[in-house]
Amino acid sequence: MPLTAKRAEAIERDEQDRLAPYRDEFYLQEGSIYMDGNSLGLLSKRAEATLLESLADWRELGIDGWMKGRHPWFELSEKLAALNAPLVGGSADEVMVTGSTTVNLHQLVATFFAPSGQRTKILADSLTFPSDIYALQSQLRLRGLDPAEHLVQVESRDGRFLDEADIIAAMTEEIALIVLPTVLYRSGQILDMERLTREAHARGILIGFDGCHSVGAIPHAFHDWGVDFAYWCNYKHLNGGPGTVGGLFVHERHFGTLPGLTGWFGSRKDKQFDMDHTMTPAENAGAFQIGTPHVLSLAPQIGALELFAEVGIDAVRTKSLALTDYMMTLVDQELTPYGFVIGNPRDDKRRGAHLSLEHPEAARICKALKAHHVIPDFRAPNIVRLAPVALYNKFEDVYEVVSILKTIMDEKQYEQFKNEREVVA
């Protein structure tokens, strides 16, 4: 099928897409195709509106904004937790919107890593995002343990994926805690969280997950799977804005556990302003808050998460899979002769919400795409990541990106750029 016919097919699929009206909810740059929603989601009009409403509450009410106004600040984190909960498969009490990804990881490891006897090690993997490893190393050093000895990282067999059997084999009697990604940030592989949790618990090990590349893109069932804890950012697939406040999940069986890092917003709400020097922790995941909520970074999430409540994560996932499957088909048909290799899982059950195209000239290809007003991102050493987002990308966007890539390769346009990453890749 020639490319012109494929464009007609893409347009037809867009006409049948029931999520197509939600594209108008977002600020899209005219003449540009945004394929980087797995790094930073676009601004929606609803997110902008709730940010402005919170600014108006501050302007009009001053300190009374804590208890009055359109979005009272005192329980804003709890309101957002309730909107996050269906996306991670937990109850509202098990979720809290607070901190950032790495701050929340520090909090959770400080709480649940309890080295004792021969169980003194943390199990992670070699493909996870570096910030997680930095935090785990730091937590080990704080306990006087050498990360070189006490941080075990499961290796990948091929540099792309992790085999759950290898992770399970590493669950020895020396492991006290496991921290793994839900989705690998380079290849987009979804780990079998339910299986890994079951195997960890069978060995008496607590397990937690980094959901940064999955929350808002795929359904989860953290409570039913028995996951001990999880944490994630809200600026990627959830479109909460750059640097917006993160989220965490703590299974209800751990309620009553004193957080490793305590602060006054972890207090029970009715006791917080008693100003007692003996803390009364919240009786749910709220206990894991530390400091005052960053209200103006929380505010866009109100509108952003209302969209997900309206659409539903299952509908998001269905379209996401259709978009990435369509892109893989076009890549196979049009780009394979140019040396592109699909480095993400092809199986729907194992593929997250982005594609990982491997090519030796990946960095300069990304720059060439930007010259064509296509926004991808690059991940070392050789990956072009493309994330068609269900709420605002079209099938025609996918067609256009592959067509542009074909032109870039045919005309060798990438050769005018250096094959090295930009400061922010």
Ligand SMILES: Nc1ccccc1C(=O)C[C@H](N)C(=O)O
Contents of the next structure:
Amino acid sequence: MPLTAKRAEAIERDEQDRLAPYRDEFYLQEGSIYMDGNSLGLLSKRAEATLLESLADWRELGIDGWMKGRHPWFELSEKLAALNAPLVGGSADEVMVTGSTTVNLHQLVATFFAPSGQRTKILADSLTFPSDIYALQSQLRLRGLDPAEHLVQVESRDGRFLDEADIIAAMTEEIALIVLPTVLYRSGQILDMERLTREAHARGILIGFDGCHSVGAIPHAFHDWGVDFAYWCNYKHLNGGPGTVGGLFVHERHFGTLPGLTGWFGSRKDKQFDMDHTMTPAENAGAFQIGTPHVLSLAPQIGALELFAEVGIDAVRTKSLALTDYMMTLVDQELTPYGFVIGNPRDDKRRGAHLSLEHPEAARICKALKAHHVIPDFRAPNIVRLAPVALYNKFEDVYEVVSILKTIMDEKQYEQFKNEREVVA
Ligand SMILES: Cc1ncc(COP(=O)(O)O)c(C=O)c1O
Ligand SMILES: Nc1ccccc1C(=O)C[C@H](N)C(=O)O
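Could you drop in the structure for the form predicted in complex with the named molecule? We only have the form predicted alone so far.
Then the entire complex follows, led off by the chain already shown.
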């Protein structure tokens, strides 16, 4: 069947899609196809509305916005934590919306890395996002430990994926703490968090996860799996806005552990304004807050997270899997002759929410896509990352992107560009 004949099938799938109406909730640019929701999710009308309401509270109430705003700022982090909690499989008490991804990692490692005796090392992996590695290296340095010796990074066998057996083999009696991604940012592989947590705990090691590429895209059961801690950003799949406040999870068994980095917003809320120099930490994950919340950066999350509360993460995951499965089918049928290799797991249990298309000309193929108003992102040296998002992408978008890619390759349109990344790739 020629590719053009397949558009009808895509349209039919859109007609049957229960989530299709949610597309209208978002600001989509006419004539453009956005496939980068795994880097920065799009603005929804509800997120815009709650941001504007919070601005109005500031305009009209000044300081009284803390208690009397439409979304009172003093409880806003807690309110958003309750909306984040079902997405990560934690109780509202175990979750806090605070800080940023990297800052929360610092906070959690400062809290849970307790080198003692021969257990002085942190275990991570060689494919994770660089910021996590920089944070772990500096946490080791702060303890007077040389990262070259005390940060162990599990290698990948093929440069794409991690094998849980290799990670488990590296859980030696020298490891005090493990920090791993839930989903790898390049290949989109989901790690078996339940198994890794079980194995870590069997060896007396604490374990935490970076959920940037999974929260808002796949369900989690951090509490039931017994995960010690997790942290994530809310600007990708949760559409909270550029640089919006991040999230963290601390298992309830650790409540009462003094945070490594303390500040007055980690106080019990009824005690905070006692202004006592002896801190009374919150008895839940709220203790891991540090200073005043970035209210205007939290505000869009109220509307953004409402959408997830309405739809439910299981429905999001089901559609996301259908979209990426459909895209893989079309890539297999139409694009493999041009040298594309699917570098993400194919299995539903292992596949996150994006496709990782490998090609030696990836940087300039991305530029050619942008010239067609398709927004992907490029990850050096050879990955075109494409994330069809359940709440705002259509099956027809997937069809269209593959069809445009085919034209770009057929006509060698990518040759009009340099095969180099941009500043923000
Ligand atoms: C997996 C992962 N970890 C950490 C980060 C860094 O997060 P932030 O810049 O919000 O601290 C990102 C993306 O920026 C990421 O994708
Ligand atoms: N925070 C950003 C700021 C600017 C540009 C991209 C980002 C990303 O989040 C990239 C993402 N972490 C990635 O997985 O590549």
